[in-house]
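The chain below stands alone and is given as structure tokens, in the form predicted on its own.
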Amino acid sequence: MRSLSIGATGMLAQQLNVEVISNNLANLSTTGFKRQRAEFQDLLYENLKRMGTSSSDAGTVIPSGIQLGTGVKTGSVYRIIGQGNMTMTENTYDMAVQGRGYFRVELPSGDEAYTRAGSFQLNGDGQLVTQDGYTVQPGIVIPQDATEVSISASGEVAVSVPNQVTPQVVGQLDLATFINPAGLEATGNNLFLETPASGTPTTGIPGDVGFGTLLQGFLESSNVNPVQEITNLISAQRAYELNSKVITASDEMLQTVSQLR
């Protein structure tokens, strides 16, 4: 019976849907996290009677025919790029991006990764780094005798040092944007990699046309809406139950057939 395999595809699809929702909820407090959503597609159809074919020598045509679906499959799990709320931390090296753009990070391999999580720190050399110690590009070094660090909305990093009235500019942060940010490959640790789907990065100064601005002392929270995710979870659970009932009904029908004398 086709309904057995069709119901099984439905249960597998909703199982994946629940896994996506659970990952969203698990990252409810992850800085800069962007929620994901599963999209599904119907499988191939079996044509028992093709529509539009001739049904007689008189030229009559079958108007609708008979098409039987074979179930559902996962089309994609895409990332929803939406702005998260701004959370004040009052930490000097915490930065949030308001609008489009990613911070550039140099990996130990020499490759470049991208992140929205601006929870940065200083290493032993005074370089601005991520929580894993990866250098934030283009490589900002804070002097050891700096008494105050100021990062403007345009990414200009200025420090105050003893015996100098005017703050000293020590670097300029930039942002990278992509034509299709949903095509970036997530590698964990709040990092993304460029892919052919995302397109090549365009680098620019925060505040320029097409680029967001920076906010010092803030972090961008996850854009996961817990109420919406719980609602989606309930819908996925009900869909899973309905598909399981299809399998149960099909099994009972087969049992009835096997008991015929």
The other form holds:
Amino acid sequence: MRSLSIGATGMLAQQLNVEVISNNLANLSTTGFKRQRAEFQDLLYENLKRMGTSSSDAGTVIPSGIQLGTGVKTGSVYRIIGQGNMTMTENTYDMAVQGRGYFRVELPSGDEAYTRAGSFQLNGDGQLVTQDGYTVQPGIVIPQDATEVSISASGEVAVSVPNQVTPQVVGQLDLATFINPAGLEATGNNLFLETPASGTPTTGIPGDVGFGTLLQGFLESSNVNPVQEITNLISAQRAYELNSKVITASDEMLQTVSQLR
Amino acid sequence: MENALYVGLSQQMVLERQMEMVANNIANLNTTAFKGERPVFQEYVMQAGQNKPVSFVLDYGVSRDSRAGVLTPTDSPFDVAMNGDGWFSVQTPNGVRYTRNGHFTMDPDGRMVTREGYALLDDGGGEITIDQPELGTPVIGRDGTVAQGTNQIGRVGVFTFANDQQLRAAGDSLYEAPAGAAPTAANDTAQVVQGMLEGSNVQPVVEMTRMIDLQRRYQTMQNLMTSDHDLQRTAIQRLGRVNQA
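The structure above corresponds to the form predicted on its own; please provide the structure of the form predicted in complex with the partner chain.
In what comes next, the whole complex appears, and the chain from above leads the way.
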């Protein structure tokens, strides 16, 4: 009976749905995390009576035919790029992007990765680095004697040094934007890589049109909305149950057949 | 004498097929822009020699529920839903196909494509290419106009058919138009909504009740066939007892 296997494809799809939702919920408090969404598609159809074929010599045509669907499959699991909430941390090197831009990070391999998690720190050389110690591009070095570091909305890094009245500019942060940020490949550790689907990065100064501005002392939290996720979870669970009911019902129908003497 | 068995069999066969459709509807409960399907049955009358005709049941066709599904926001600028009657058209290797699944993305050439890489077509049958990444995310207007900043790039084509039931499902949320069915551009009647996707229009409660109903009918028919079987057996046993004085 086909409905047994159709029900199974439905259960598999909902299982994946629950997996995506649980990953979103697990990353509820992950800095700069962007939630994901599973999207499903119908499987191929079986034509038992093809529509449009003729049903008589006079040329009459079967209008609708009989097509049987064979279940569901996962179309894609894609990322939803929406601004997360700003959380104040009062940490000097914490930065949030208000807008579309991504910080550029140099990986140990020399490749560039992109992140929205602006929880940066200084390494032993005074360089601005991520939690994993990867340098933030373009490299910014804070002098050892700096007493105060301020990062402006447009990414200008200025430090106050003793015996100098005016703050000294030590660098300029920039941001990268993508035409299709949903196409970026997540590599974990809050980092994303460029893919053909994301398009090539365009680099610009915070404050330029479309790049967004920086906010020092803040972090962007995840854009996961727990209420929405729980609602999705309930609906996925119920859909899973419905599919299992389909399997039970099909099984009972088969059972009636087997009882026929 | 065996007619009852065969009539019952004809019903069990169509019920089984109906069960498969219910299963497919339920499996696609969360499928983007999925349209629920129902079988259409018809009576097949056999003139059985005597004055009483026997009617069997046959499945005749499939009717697709064309109501729109619920729109859900996704915040993705490449996701578009349609408010109203109409279809998006995409270019596949096998020809133009129609879909209401508006989950598009961008390919390396900047074209708006489905996740299989089929190009979304504009109202004139051309592709929509976003070739100026520096201008930022495209904005899609209610009438389908795709713009980046003040630059208008194209217009998402929206098409309607005289009879949507003629469209043949091809899987992957795509539908194929039969030869001769010409679509008409409908950009002025249907509205395109950016950042939303259309859900499936399957109503779980309805499907569940249908499933229970057909399962019971299946059992009823089974009982009827068993009774008929018993009747025949008893008849043979009784008639077989010749000397029962």
